[in-house]
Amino acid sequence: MDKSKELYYYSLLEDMTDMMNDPDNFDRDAFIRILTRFAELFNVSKGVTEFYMSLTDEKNGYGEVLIDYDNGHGDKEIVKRRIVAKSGVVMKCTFYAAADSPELPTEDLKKLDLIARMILGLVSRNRLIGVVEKLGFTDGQGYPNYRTFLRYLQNVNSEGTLGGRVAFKYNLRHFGLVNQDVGRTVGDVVMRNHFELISSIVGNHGIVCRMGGDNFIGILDKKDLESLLAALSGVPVVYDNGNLKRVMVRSSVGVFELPDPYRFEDPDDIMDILMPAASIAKNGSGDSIVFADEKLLKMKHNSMMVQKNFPKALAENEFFPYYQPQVDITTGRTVGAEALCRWKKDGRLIMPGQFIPVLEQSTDICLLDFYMLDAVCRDIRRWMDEGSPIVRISVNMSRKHLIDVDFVEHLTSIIDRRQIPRDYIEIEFTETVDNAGFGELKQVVEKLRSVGIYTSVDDFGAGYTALALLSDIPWNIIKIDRSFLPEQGKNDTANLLPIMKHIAQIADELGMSTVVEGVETEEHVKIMRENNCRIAQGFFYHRPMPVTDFEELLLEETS
């Protein structure tokens, strides 16, 4: 090579070098004019990049082919570069030459093979930054992540172009029912559709995501909300497109628009607004669509008050127990009764909707449970000092306690600490709407009676659980739910009273008692009697009352 083709070739590589030290500005057609120039100055006819994920996608051919340069002359291999990285991945880099080329001096051959190395330096780079945005901006099926999600919002909120917008989240509502019924290959197909459905109302003015599983994220203009609910709110998704199948697919949504303008301090704080409202359209009884308002900014507040001061009222002992009676129709005696958790804080009572809910959210709902039975342990423990009348009481379990596989040791620890004959405590759990932890929960209530404490099921039939709830799970006590019971002044229940009454022939052929909840008025008694209950808890009885308040009624009762 002459003096003048060695400086032009040094000149070229010094370019190269320059683009492929600023990743943020590479221009591939301006790199592609450099290759071409090297391709001219060593009578090159054909450039090609291969790049494979692994050593089988190259065996079989699956990867990226990238022919850079081609003047239609390639017919013999002159240069050949292979790399296998560590992680597997195979980079190819190969040039060549016209047939009748003359062959290239050795110096000449090890200029093109460190240009090769170049290239492949360069794809290895993109490529690596490729995998790491598919890595943290993509889940495992390849939709759009949270991360994509906040990464959109700190964008659009550096712009100043948030305001007016409007934030969702979504829930796919039962979608285990459509993987259960069309089986979850096809049950992906129809995620998938639906995913691009929405996409494509949301549109190039705004994003959607998946934040895992069947819930999903996004923002949009407030000009296709209206769109987006409607499809959202119920839209058949086509599966299989050669014979037109498609399934229902319907959505629990929560919303909140954005006022304009509209900047945030933290993504945060489009999160603490927008997640109570797609909560509540998720487990709520209501709406599928719930708009955030300030009626949730309120429960958010609250919220954030409780978990903030649960910890110090639980160490102060602001929590603690009032009774409800429980008492037999036919004699009109008090024969049980069940632990409420109150919460007196700064001289105020503060009632279980406002704080249960919030604890439950976590594992905090767990601490307070077994505050609760120790208080009611020591209440125990203190009449049978006193020589006081004692009836079993029965304390709330969150299911929660189901995925502690010590959770009847640490129970039975709390009780026997106290020295309290077990069969003076009752364990209730409440019904659920769906057969999570069935086997768990089964497992608990035998080991609780084996070990001599009663146990209930609470508020039953206020969900859909299966009668397998009663056959396969030994409870001493169902508590049947008040929804059975009709309200005053109307007649709503009449297609429920021969369910109510069922139930209790199946518990009483169970060997089981029943207790009517939300006993309010003589005619709910009189609806007992016709169905053969005999166990009654409600106000037509008594309110739920202090400790002091409730040992009165018990020396009363006896005297």
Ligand code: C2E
Given for the second form:
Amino acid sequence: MDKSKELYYYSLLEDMTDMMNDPDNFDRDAFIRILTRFAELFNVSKGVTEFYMSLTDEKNGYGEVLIDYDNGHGDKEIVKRRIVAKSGVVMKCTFYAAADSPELPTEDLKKLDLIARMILGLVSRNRLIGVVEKLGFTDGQGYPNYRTFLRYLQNVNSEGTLGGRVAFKYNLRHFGLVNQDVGRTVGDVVMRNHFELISSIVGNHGIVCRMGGDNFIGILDKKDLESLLAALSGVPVVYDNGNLKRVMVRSSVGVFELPDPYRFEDPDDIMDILMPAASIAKNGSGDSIVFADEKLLKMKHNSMMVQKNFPKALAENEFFPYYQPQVDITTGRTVGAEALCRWKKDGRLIMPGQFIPVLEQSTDICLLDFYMLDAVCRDIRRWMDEGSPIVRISVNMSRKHLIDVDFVEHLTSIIDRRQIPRDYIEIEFTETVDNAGFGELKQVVEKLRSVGIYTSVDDFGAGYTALALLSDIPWNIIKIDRSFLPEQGKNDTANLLPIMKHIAQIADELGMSTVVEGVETEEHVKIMRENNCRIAQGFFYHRPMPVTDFEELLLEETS
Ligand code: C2E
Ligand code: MG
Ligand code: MG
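Moving from the form predicted alone, what structure would you give for the form predicted in complex with this ligand?
Below, the chain from earlier opens the complete complex, with every other chain and molecule after it.
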């Protein structure tokens, strides 16, 4: 290549570099002009760039092929560059020459190769923006993803047009069963068709995206909400156009109607309200459509307060037991008591209903339970030291403990550390609706029994009790749930009474005692007598009380 050609080559190269450094203003025509000049310089007859999203696409020839230059003089391949990017994207650039053209000197081939690499650099820059878009904003199956949703939210938020719209999140109910029934592939078709249907309801004034699995999230105009909810509450979805095969798809959905006007600081402002509603819709026993309202907001607020304050509150001894006496109805005397947790925060007493369910969501509840047991042991130790009257105290333990293999050891170490006779302590576990952890529960109760600690099953009969809970687990005490007793003025539990009678009988035969919870009236006491139940815990006798009141009560009864 002579000197002047060489200079020309470098000036073209410079133009191309400038172009690469300014990808935002990429001008394809100018690019082709430079390429044409290169081609003439090296007698190239044709330049082709190819772009594939993946190796498989390349193999199947499914990609984009651009002929950047072609003078029609032949296709003898002279230079070929192929790049496989980390993302899996494949790019190729090939130069051809006329079949009868002389071989190019190595020097020139190298120069051409440099051009090919620069072209690919440029292509990758421009095309990768598109790829990133595609990879980043859709999921593996091509559904717009959560990021697409967030981007949409940000956009409408900055336009200021969010106010008055509706945010929704839904879950396809029992979609696993649909997959089982029709197979996964057809299941995918069902999901896709369902998605298309919902998308068509949402139309251009909103968006629906998939969050993963069978969870979807979106925004739509208030006027379309009714149609959306109608479709989500159950709609037949066709999955085989020919045969008109259909399957019913029902969803659970959380709905948040945005105030008007509305603007967020952070998209989480919406998620924080929408997600609890969706999760109640999905997991709650009630309605499958749940609107985020004041009450829900308060719940959310409360649970954040609890989670945030718990560690400090525990460290600063803000929790302590109230004691509720258990009374022998034949003598009227206190024979035991249940320790019930109270939280004194900023001079206010917080009831367990407000914090136990929140703590139950993590293992924080276990810390609280052990803390309570220790607090009870402290009280008993003091009574022992002072020679005060003492009754057995029952302490509630969450089922969360059951996964702790050293639970019983942990428990006995707390009791033993204060040298409390173990039979002063009773441990309550609630009966739950499912029988998850039944084996663990059985083991723990057996172990506790073997080390001399009493056990009771709490709220018995409140859920769908399995009788195996009684026959297979050696409880000392059954605490019969208060739902067996009629509420004042109502007689809606009449048909439960025979069951209560039988529970008492079974307990007796199995050598267990019973405590009836929620005894509030004279009538309740009468029912207890008729059913041979002897120990009552309820407001009729005593409400839960501070330890000093409890000590006084025991003293009075013994004097
Ligand atoms: P629980 O273990 O079933 O405790 C009995 C609950 O019924 C107590 O509510 C008690 O105040 C209430 N109660 C007693 N007699 C009557 C009555 O005659 N009528 C009515 N309507 N209610 C009565 P509390 O103290 O609000 O505790 C609620 C629940 O919180 C407890 O139910 C227990 O499940 C849980 N809890 C309390 N303390 C602890 C604890 O330290 N650890 C754990 N894991 N749970 C606790
Ligand atoms: Mg209890
Ligand atoms: Mg109870």
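Numbering follows the first chain given and starts at 1. Every value quoted in this text rests on a predicted model; they were computed, and no experiment measured them. Between two forms, the rigid core is defined as the largest C-alpha subset superposing within 1.5 Å.
Once both forms are fitted on their rigid core, the CA atom of Gly218 lies 2 Å or more apart between these two forms. Relative to the superposed core, Cys93 undergoes a Cα shift of 2 Å or more between these two forms.
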